[in-house]
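One chain comes next, on its own, written as structure tokens: the form predicted alone.
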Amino acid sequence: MTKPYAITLDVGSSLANLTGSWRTQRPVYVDRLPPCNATCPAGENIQQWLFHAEEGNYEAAWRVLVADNPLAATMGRVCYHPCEKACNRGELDESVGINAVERFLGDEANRQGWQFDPVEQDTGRRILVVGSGPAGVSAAYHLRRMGHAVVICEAEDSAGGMMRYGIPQYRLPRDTLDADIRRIVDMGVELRLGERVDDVDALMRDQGFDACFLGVGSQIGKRAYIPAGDARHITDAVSVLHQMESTQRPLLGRRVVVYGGGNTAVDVARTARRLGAEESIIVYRRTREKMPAHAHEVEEALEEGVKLKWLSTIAEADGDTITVEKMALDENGFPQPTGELETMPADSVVLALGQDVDLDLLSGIDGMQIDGGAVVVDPVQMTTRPGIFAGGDMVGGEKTVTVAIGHGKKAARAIDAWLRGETYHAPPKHEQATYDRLNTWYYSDAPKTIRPVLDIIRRQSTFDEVVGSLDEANALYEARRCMSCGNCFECDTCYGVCPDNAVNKLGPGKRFSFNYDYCKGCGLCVAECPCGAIRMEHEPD
């Protein structure tokens, strides 16, 4: 039997051909950064670990997000979680829960005793750090992994800085920062506690150390005037903090007065209930608009009783009163004194008006530049002495727990670049994933988780956690929620609206593409791609 002939059509020359000339334009698979990634102090791949965590690979999710956090117990409780003011679900319903996914995640680590992958290979180079805050634990994690021996030393007799000795336990339960800081120290990470860094230079020439890294908070609290006829009844927020963790807890009395309006004002304000004040009031000088102090933290200060005396400067003590004089805006809405005087009682006083770093170490360091109290850094944290890198408080800015922590990654890469005699250069970033580029159809209304929190009677007695944890279920719920803003998850919107089968699909995790040949550049893709991970390019000449 004669076989049939085999005709073979050069189908896509000829559409191509034909396509070719009705195009305009093309489409393009693309990556753009999400807002949450963006705004990131410590630069986590935020998307990346929701991804991992909705489909319920925790382990995955957890090692994604530490990649560039180790403190992810830690930072699920205290950062201030700038990411959710930037996500682009807040215009559609409420942000995305990333911090509660975060928490989540950090606190199954600690449950599963889940470790970072050990160091294959040592560089033969030691790093000196100073400090065991989050600037400096961050850095000795980036650096140990890169495979330099890190020393930290810190003068406190217990780790953690100012996640210590400046957050309240009622936020930060120290179980939980110990947890954190000892799967950095079981990578081989040396830590010396008590051991006091006066000569950065002699310890480093002595010790052989290639570079240094300095991550000191700011553990001095700032002071001003006030007239006091008994002033032992002064103190500063910092010291009362710090006394916390000791075995003497502070004295305050039952009628404590705070003065300032940041954060450290209402934690003071806060422990002074749980010390069990009857009293505990802020005085700041401003209006509670203008108070630096987080709104939701103001919120639960109330809550639990703390008093709040707006437009109110302090203008004299005197034994177990205090003397306030009211303050009224001028017409560009600054605080101008009226001369009006009120008497409150007060057994103590206690100043929460900012903190400074303790910079002694440096006296000694030929050609290190400070500017205002802070350290002069480049673009890459080095300081105007070779070698030598800083980061967190004392470099000024922003003074977060989360922006140490950038700090500490930022600058472990410097530092491994300067070993090599190279300088770090940040890859560059895509362009942003904005929410006019979403369609948001796609996305069903899903409000937001609330985080259970402790009831008002425990909050008022005692150092209990205030804010609780997502169970599996409603973590599981929160990172469901995340809309992959710019970057592809695989939805097949685009492969089922094409009108000309010019999508294929490359198989799960590896996307699509799109056949030329076959597309006649609609757009119809890119308008109803869900992410905006698609956008239309004029065609090549």
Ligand SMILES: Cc1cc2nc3c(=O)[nH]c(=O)nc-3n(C[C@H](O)[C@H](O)[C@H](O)COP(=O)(O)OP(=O)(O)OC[C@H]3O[C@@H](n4cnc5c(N)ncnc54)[C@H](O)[C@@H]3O)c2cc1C
The other form holds:
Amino acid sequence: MTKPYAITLDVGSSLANLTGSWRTQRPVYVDRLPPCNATCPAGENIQQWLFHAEEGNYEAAWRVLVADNPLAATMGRVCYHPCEKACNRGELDESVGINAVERFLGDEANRQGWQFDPVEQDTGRRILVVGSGPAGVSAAYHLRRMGHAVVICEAEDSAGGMMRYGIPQYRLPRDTLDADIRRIVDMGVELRLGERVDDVDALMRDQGFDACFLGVGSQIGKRAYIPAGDARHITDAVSVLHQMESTQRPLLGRRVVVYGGGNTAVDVARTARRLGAEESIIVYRRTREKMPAHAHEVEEALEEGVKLKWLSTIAEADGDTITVEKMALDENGFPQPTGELETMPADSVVLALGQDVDLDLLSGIDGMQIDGGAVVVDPVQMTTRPGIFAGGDMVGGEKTVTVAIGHGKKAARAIDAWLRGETYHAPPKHEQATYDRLNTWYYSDAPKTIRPVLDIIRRQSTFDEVVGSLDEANALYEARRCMSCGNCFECDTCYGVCPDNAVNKLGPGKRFSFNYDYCKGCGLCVAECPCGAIRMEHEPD
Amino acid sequence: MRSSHVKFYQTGTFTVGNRLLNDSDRSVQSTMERTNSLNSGHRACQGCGEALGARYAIDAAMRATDNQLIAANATGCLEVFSTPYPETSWQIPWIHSLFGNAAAVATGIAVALRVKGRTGTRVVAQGGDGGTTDIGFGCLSGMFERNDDVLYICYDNEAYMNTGVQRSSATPPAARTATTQVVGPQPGNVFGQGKNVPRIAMAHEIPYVATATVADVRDLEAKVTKAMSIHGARYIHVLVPCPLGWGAAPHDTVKLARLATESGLFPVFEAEHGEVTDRSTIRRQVAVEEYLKPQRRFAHLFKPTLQSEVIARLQAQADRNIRRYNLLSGETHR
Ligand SMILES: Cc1cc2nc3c(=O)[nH]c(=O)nc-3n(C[C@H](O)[C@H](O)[C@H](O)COP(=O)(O)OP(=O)(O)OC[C@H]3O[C@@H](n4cnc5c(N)ncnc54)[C@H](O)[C@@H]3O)c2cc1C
Ligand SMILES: Cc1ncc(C[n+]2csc(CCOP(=O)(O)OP(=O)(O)O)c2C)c(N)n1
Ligand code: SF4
Ligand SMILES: [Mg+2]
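Having seen the form predicted alone, I'd like the form predicted in complex with the named molecule now, please.
Now the full complex is given, and it begins with the chain already shown.
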């Protein structure tokens, strides 16, 4: 071969020089647990469904969502969304409107008639679910997905538990709830309405059930002793709200006093306004700040003309008046009576002091332990009676729809394992994608979208839904505010910033890999990754 | 410069890529087809800003010219770390001659191409700040003055890095280098010397002058692409942090470039025929300390005693840039 003058060697490529050998540390791709997912009581993979929603692929997003929680449209309305409180974006500008996007996806599923994936293979095992509240339907759904035959026995004539007989229609329209539950029934879950279970053991034995999930909630309104000349006008919140679902609406009169400070008190007071009460007053022992009700619901109630009388207890109820005693906070922040009395007119008094679990059904079950009015369960929701699991309001702890759905899911997994003679252990959690792991420079500035709110006149007189939905454009915008904490969203930044081209781009949906032959371990990709999905590790010896 | 006509609130166009954008709107660096003009296996230090900036710039120029590109390179790190005989990291036609003559070599190639009628092939010249602002300056000014059809790209790491961090006319005041030691009444590089080559290029009234950094790849790519759409002399000055010479962590290279612009110390702008036409506005303004602190070349400003006066003088420089280029207000045009 002839070479040009003074050239003796062929041209070689620097690829022969494996500069990866300089490295003392190496980057590795990881998936970290975003705070929204970590906080969701139903264990939703929020970041992942937002990822699909960002692309406008709403069906894929919905399918990821319902892998954990079948009641998307319902949850998008009634969930107290602790995810948004935890959301990292809250530290940058405002949290992502996760709940609003969830609602959009749930509504879209109902509009488009999306169905759950068909059950692949029946296992031939039969499971009894008692109660069709969120705990029961969630357990039924997850068990059915695993191929088990599921029968739900529900005492009422309609399914849904407190989602139907508690939460008012202006917060959860019933066609939404119906659509969400129908989809579960359509999977082949047998729903027996109007069938109260009195003897779990007998039913399981007689009808050949292999396991049971109890989700009977806490249905009995707590009573407080109030000296009353005439107790006819004293009723409780759950009864009032329950009656709202019958053809005969409750008669509360023009001046309604609600006693209690929780969300139920607020719901009853707002319901009373809509039923025509001129005055709907919440009487509460402690201060407004101490009310367990959520601040924004209290705010909405006040907008609708509900009045608040805090630091007060009802001393006496008599005919059409009540006597209220003023309270004062002591140095420990506890309300103490002052002896100062005041009478006020009241056509009815509604007690909203919480609910108790109906223990009649439970005390009949062999070997079931009850403690402090709640059923004792282990970390995977099994009661002290093997094969019988429980969840939702009846097991104590936080009483919300989302918690109940999470219990139902966990119990379903535990039941599935138990049927195979195994014990379910929740898989270990990934390390958290905390805010300091993000490089927020890369996120554009974008404030939260506010959901439209129904005008005030209609909120005082009708049961129309108060909080509106996002339209498609807004839902997309909101989804795209997600920072994808801890999980690669294929922004190509690592691929770009590597001075050594040591990042391989694998193509859409396939993410990236490192070429350790040339990675010198500078850590630029780790530092610049917006979402904290790369970790630096010591080079293995 | 930073704004995009499509609004994507997750990252907008701040990240290198964006899976939500149409292919045609994506950066060159985000594509699987980028040329990797400067290939793996080069011997640049960990986290080298110059290697990064060169790949960003030349890949963009390759795309803009449909891969019809020839590069002339001055002596310096970029040349040394990429081409130890007989290996090369360059996947493009590339020539190195001397430290100070890259602009002249490029001019020669451009003229030869013209004479041969090969008008489709374009030429870039590239070099470090020493090769550009000092020793190669005569050739560069001549290339500007004749309006030769060359894009000259200076990778500014603010000193002669390849020979061990000696001061150049682009070294900032107060910075410690091998030749501006931390001794005497004014430790580090002196104030009031050095030159601003982007402004000197503008004074030649050439068609296009721009500054950029490795912290904003889309902006850099857009400028290279624009430059390649123009004929005549063009100049792009890219700030490329040097972990070794600046005494900074290799993983901070992009961050330091970002802080240089966000503090106002390094204004990012564009000029046509001698007039500034656009600039990147500051998004999250920072005090100069934030930029200076992570760099050991400025350590003497903080230890053993805080040199507030010196820092204030540097802040005044940043403030002057902010005023001069209107870096804090209004929209960026592109
Ligand atoms: C007024 C009100 C408003 C609320 N608002 C919200 C809200 O906005 N967001 C939120 O997250 N949570 C809210 N909650 C709490 C939430 O509704 C409950 O935590 C949740 O419904 C509990 O679910 P569960 O499945 O355990 O029980 P439930 O929903 O109470 O369902 C239990 C079901 O079991 C049935 N059942 C009981 N005994 C038997 C039996 N022996 N045989 C057959 N069936 C039986 C019942 O009829 C019922 O349908 C609210 C509660 C109330 C009362
Ligand atoms: C005429 C001449 N003088 C000195 C040198 C030695 N030399 C090689 S590279 C270099 C420094 C280059 O500095 P710069 O242009 O800033 O590029 P960097 O290495 O910093 O990227 C020097 C002084 C040379 N090669 N030729
Ligand atoms: S930004 Fe997205 S991933 Fe991060 S916490 Fe909020 S919703 Fe979850
Ligand atoms: Mg240099």
